[in-house]
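Have a look below at one chain only, the form predicted on its own, in structure tokens format.
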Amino acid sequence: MSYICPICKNTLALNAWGNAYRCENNHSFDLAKDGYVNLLPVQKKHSKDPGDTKEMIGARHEFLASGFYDQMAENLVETIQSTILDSQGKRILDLGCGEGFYSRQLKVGISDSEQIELHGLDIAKDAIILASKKQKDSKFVVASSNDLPFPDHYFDLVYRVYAPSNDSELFRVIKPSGHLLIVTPGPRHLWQLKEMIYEEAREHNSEGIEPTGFKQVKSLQKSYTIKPDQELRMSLLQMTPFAWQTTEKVKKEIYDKDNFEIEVDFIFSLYQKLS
């Protein structure tokens, strides 16, 4: 495995003592105890701490754990199973990887995943970390989606779960009639919280706009209710862009609310590489 340098753009390579990669012109990244190596470069940073918050991260984490988005990342590993089920290369990349949960979730699901060459990647640091140290056997990367540190035509299938992405970089780093497959919340996702916290709720805008360089290949929608406990459903809103403008009086009403049930609704749009 080589990354590219984030500053000049050359191959980075693992030194000899296996705890920085470092390229001809010397620029240097260290290989940290826990896995990951950090790309982002203090000049490309836009904040001190860019990506997600702690709170958030912690909060995502524990909603996840607590089972109730399996269903969906059931669809997430059986959609990209069927995808490279016939591919000789399995190179698959976490776009917006969080703490890991979906990079988890499909190297436990998928078969044949001792082959797969998974790499997760996001902007937060302290989400890399946590994924990192949950996760030995994949490769993770603090960098920017906006500039990916990988060669040209590296990855057969990128997907993304509610990440940010650049159509360009996506279309560079994927192998020719390579796929990537997109996550994005369906029209009634989180519908009984926006409607405690909007004076008028509005359904999200399903329609997905393609990938330059892409044409799709498969739409599905998933959706189901899930009834998240007091303290899972603060967790929930913390992680979602809701929590910003959530006053506490309705996070209070959200918390007391008696036998609330939530309607969850995923639309995965899969697209395939021009060639």
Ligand SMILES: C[S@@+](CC[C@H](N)C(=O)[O-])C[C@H]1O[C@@H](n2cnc3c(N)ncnc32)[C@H](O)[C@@H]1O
Second form
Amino acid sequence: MSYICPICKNTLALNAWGNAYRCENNHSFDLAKDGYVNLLPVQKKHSKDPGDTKEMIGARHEFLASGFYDQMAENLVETIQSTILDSQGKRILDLGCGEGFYSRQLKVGISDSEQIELHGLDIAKDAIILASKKQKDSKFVVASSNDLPFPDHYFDLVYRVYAPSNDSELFRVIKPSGHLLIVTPGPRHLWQLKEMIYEEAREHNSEGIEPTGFKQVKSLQKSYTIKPDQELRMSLLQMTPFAWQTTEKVKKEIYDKDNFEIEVDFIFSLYQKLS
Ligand SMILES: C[S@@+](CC[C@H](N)C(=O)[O-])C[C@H]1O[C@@H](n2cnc3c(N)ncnc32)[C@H](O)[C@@H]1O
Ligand SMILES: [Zn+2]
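If the one shown is the form predicted on its own, what is the structure of the form predicted together with this ligand?
Below is the entire complex, every chain and molecule, led by the chain shown above.
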């Protein structure tokens, strides 16, 4: 596998000691003990710790480990499995992978998983540290979705779950006829939380915009209800942008509510690159 240098775009090669990637211009990036590489140079960072905060990453980790999104992860794995029917030597990227929940689910759930070269990328270093610690059979990199450190036409499939992307970078790194799977919130996602937080809750606009250079080949919606306990409701709040919009009073109401059932609603949009 080869990364490309985020500074000069030449190929990066692992050195003889296997502890750093270097390009022919001597730009060098250490391979951390946990197996991830940080390809986000300081000069390309817009803040000290870009991406999700440690608190959000911890909350998401705790919430996802509770199993409430397992059903959605199964739908994700099934969709990927049916898209890459022959899984011989396929390359997949989890874009904005966070703490790696869906990468782990994919490796466990997909058949012939040893044939899959799976990469996870996120701009938040703390998320990548956690993901790489938990999944040694995949490759994790700190980088921005606006500047992907991969060669042209590298991936058979890129997926992103609630994470940002850049159309021209997606077009560049996906093979001709390769696939892009985008998971976004459906109209009723976390509706009961929204009703408590906002004076006038609005449904998510779930209309997918076709990324330039791709055509939509499938769209499906999966909805169900969850009943997280009081602590997990707080984690759910903390891992979403609701965290900043919820007053202490409403947080307490959410915490105290009996038998609180919350709708989750996911839209899976599958696109194929036009070749
Ligand atoms: C809502 S979280 C979703 C994480 C993961 N996909 C999941 O569903 O568990 C969005 C993720 O996108 C990452 N992110 C934000 N901006 C990014 C960028 N420009 N490039 C790469 N990742 C980014 C955040 O750090 C965060 O981990
Ligand atoms: Zn370089």
